[in-house]
Each structure stands twice: as C-alpha cells, then as structure tokens.
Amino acid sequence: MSPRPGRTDVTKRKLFDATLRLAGTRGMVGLTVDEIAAEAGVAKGTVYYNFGSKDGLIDALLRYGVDLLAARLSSADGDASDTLSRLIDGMLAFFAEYPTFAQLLVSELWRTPGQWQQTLSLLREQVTSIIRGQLQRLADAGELPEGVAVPTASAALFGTVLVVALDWQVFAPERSQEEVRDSVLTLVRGLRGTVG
C-alpha cells in the first residue's frame, strides 16, 4: 500500500521548510539527516523513504523552489509595457518569501564544481527561459534597444534581481518591495538610453 499523496506532500513540505530553516542559520554543507528530520518533526527514515538521501532531499528542494519561482514568472503575461515590472516583482516577492532559497541559489549556482551543479544548470535554464520568452515579446514589440541579446539580457535580469533581493533582505530590509523594484527598473531603463 502506498502513502496517500496529500500526506506525502505535507511531509515533503515539512522537510523542505526544515531544511531551509537550518540552511539559513548554518548553511547546507554541515547539515545532517538527523538534524533535518528532528527540525521537521519526523523520523530519520522518513527522509530516506521520501528522498533516498540528504543529497536527494536537497535536489528535490531545489527543483521544488524553482518550480514555485517559475510559476510566479509565468504569470507575468500581460501588456508588454508592464512585463519588466511584473517579472521583477515576481522574483522579488518570491525571494522575500524564501530568502534562504535565494541564499542557497547564490551559494550553489556559481560554486565550481558544485555538488548540485547539474540540477542547478537545468533549473537556471527553466527560469531564464521564462524570462527569455517575456523579453522576446518585448523585443518583438520593439520595446528593447536594437542589438540587445535576449538570452544575455535574461540571464542578466535574473542574476541582478537575485543579488539585489539578497542585498535588500540583508542590508536594507526597511525598504519596500516597490522601492526595490523601482530602483531595478530605473537601472534597466536608464541603461536603455545609454546602450548602443
């Protein structure tokens, strides 16, 4: 008999949340399955049953987080004039809600070679392809300067907002999301006038 899907999802969510809480205070490297299970209030065997190992849990956590982010970015459809604002807002809101996930992405994305490099490369592509699609719409509508390479602009926007979101959370938490978004938009739009 297999476990009920709802119960399994709740257990996985508890394990994801526990892992993020612990990673936020201690980092990922030193975490043990025992600590994660205790923080989640489940038996150690539950981690192995659901994920096979700590690495399996982290891999699934990364995929889960990026799926949540991708869902937010996919909802940025609408008028071309608001696309950048909606993309930036979606990323900032996600990273404000999951600041430890943002820290994990920054620390693991550019670690060479990283333990989860293959998974992160796929996940980065998933997120940047959504941004790329939205920016391509802008390019097709003539809203981007001539010569802007959409793939590079997509990666740049993702990286910029990821780092700005962490900076906001750590060094300027008193600023509103709107202030941070508007600062990024001013930067992006300001560069439009000087590009070329």
The other form holds:
Number of protein chains: 2
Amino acid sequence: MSPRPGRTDVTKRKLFDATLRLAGTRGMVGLTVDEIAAEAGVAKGTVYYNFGSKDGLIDALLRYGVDLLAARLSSADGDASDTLSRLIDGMLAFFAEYPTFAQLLVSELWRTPGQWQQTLSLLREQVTSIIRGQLQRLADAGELPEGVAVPTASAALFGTVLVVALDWQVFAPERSQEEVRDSVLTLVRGLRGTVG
Amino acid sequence: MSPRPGRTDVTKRKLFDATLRLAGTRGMVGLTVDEIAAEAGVAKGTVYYNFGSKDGLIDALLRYGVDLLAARLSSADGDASDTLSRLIDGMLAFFAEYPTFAQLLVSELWRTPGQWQQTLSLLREQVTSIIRGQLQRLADAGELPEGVAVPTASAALFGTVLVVALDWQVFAPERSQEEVRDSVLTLVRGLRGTVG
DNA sequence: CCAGTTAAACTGACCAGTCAGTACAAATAA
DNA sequence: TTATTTGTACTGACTGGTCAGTTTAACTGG
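Next block, the form predicted in complex with the DNA, ref. the form predicted on its own:
Shown next: the complete complex, the earlier chain at its head.
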C-alpha cells in the first residue's frame, strides 16, 4: 500500500506522542493544534499537511493506539488456565504505558453520537472481539461456568480493566501492577468457576 | 438565613436538567453556556447570577447528582444475602434514569488534575464509602472469601457497574435491567464465595 | 526536482464572561 | 390605603479573547 515509508511516518509518530503527552491533563477538546505542534516540535501547517484537520489527527491517533493494544492482546496466547491472567496483565501493562490513551478511550467511548463515535465503535469491536476469542477458548475448555454469555463478559471485562487501570493510576499509583491484576482476578474469579 | 425560599431553586433545577439533557452528546467541555441557558429557557446572565461561572454550574451539578446517587445506595439495606444485588440494582436504576450523568462521571472522573478533579475526588469518596460500608457488612457476615480487600473491591465494583451501565445504554439498549444486573452478578460472583 | 516541512500573518467563527438595565415582590413610609 | 424604597432575580447586547483552519513564500534533503 505504501511504497515509500517517507519522513511522514516519523512526523506522524511525533505528533501522536505529543498529543498523548498533552491529552491527559486537558482532554481532547480544549487542546489546541498550536500546542500539539509546538510539543511535537513541528510547524502547525505540518499537522494539516499530514492529517487534514484536528479531527483527522485524533481519529488517526485512536486507530494507532488501538492497533498497539490489539497487538498486545492477541499475543496473550498460551495455556488456557492462565489466559485470563495474561489478558488482564496485557491490558494493564498497556494502560500503564499509555495512561493518557486510556483516559482518551474512557472519556470518548460512551459518548452518544460524539464526533469520533464511529471510529470508536469500530475500535471497541476490534478489542472486544479479541477478548471474546480468548474467553471462548476458556469456555471451550470448560473453564467458564454455565450461563456466562461470552460477548457480555468480554465487554464487561474490557470496561472493568479499563476503569480499574485508571483508578489505579489516578487514585492509587503506589500499588504494583501485580497487586492490581490480582484484585481484578479476585473480582472476576467467578468467571473461572473456582473459588480459590 | 433565607427568609424567602426564592425562585432560584427552581431556576437552578431547570439549569441542571437542561445541562444533563445536553451533556450526553457533547460532553462538558465543548458545551456552551448560551446553549445551556437556551435549553433551560433562561437568559445567559442567569447562569452567572446563580453559579458565577460555567465551572461553578458543573461543580454544583456534580454534587447534585452524586447526592441523588448516594441516597439510592444508602437505602440498599436489608438482608445481607442480597446486599450485592440491591447495590447493583440501585446503581443501574440510577444510571438508567440519569444516563448523561453516568457519561459525565465516566468522562471526567479519571482526568488527571482536570478542572473538577477536586470535587470529583470527593464525590468518588462519597459513593465508594457507601459501597464500602455495604461490602463490609458482607465481609462481617462471612460472605466474602479471604483476601478480598474491601476498599479495592468497592472501587472496582463501582467502576464496573458504571461502565457496564454505559455499555448497556450505548451498545445494547434492548436488554432489560434484570438481564444486565444478572450479568454483573455473574461477573462478580466470586465475591460471594459461591458458584451458582 | 519535489514531497515534506517551516514560519508567520491572517480570517472568521465561536464563546466565556460582563454590565447596565428591567421586573417584581416585600418592607417601609406617609 | 397609596407611594416609595430596597433587594433579589433575571435579562440580553456587547466585549475581548481564543482557536481551527488558510494562505503564502521560502527552505531542505534525497
């Protein structure tokens, strides 16, 4: 699709990073293009040359971030017995590495019609379908109790880990990732059909 | 202090309602005072007369909403065995009744320093402390398995129900409250130390 | 050459906040 | 009872600033 990598990829990456660096405190609305460009060490016009608009930039950023997350989750394969643990760890690690992306997701994902709603619905589907696949493997292995609807559980698990990760960063940053992961595991222990 | 009740309470209520009516689609930032005033059938100046600033209005709205939620949760008393069910039902019912308030919470609560962060921290504490109290009753009754940290579980439960409620409204509005409640119960079944 | 980038000035819409003035009810005076 | 004052609530035109997006002319590295 793209014959020459070109310099634009580097520039785009710089803009993504800069935007994530800034979006945490101020949110996506109320974040100026001038600011983003300055933070990225790039001229304002470059933003418009590469993305066409502020919306275009954010749209591309969301896709970029979700691709990263999806890559992590897909590689959570392995023994069925600790699939859940790997899945949660993968999400937590990602959200710990890109905290502002988690904030971005949570603050935009459930906005009815909102401007990036269409993109976000696609991205939500992309992520939950991976989780669904992993959970289905558990179900096939008989590791899930009766009556657990896999699609519902997937969406709930995604949302739960998302907010728990944010709560961790914002209100209890001193806790370790292991502690947090174990807390989530405890909470969803019912899924595994065992009581530890 | 105030000999006459005055009209302001009615006006404030009108502004709260109008804001909630609008905040769902556009979020809090990127929502204009002119719009809110128009929706409430009130002049722009009235907003400033009553709340001093846009921030003041939102601040007051958040407190108003959380008071309503807290009232619901506090009344979730009763038999220890279905405390969890009542708690979840109460939250779901509230979020179903004030869907935009849930969106407001989720999109603002985890913004680092953000403008209403201080208010929101207080409100989060107010709500989770109630949940904490209810869960503690369960723990005292020996209904929680060993190793469950009540404060952590409370925060996680709150976040989980919040996102599940939003997911329900945005992505699966055809499901009934009972279905959703049962899904959450299944998910957190581990907390009760029983498997069905 | 030329795709990508830069710096700077500019436009036009939009919007938070202001302020002089209106409406009206209760308190007080005549 | 009627007239006058006072305080509270509200109004909406206006201001000053901000910001997305545009335009242009010049620069740079491959």
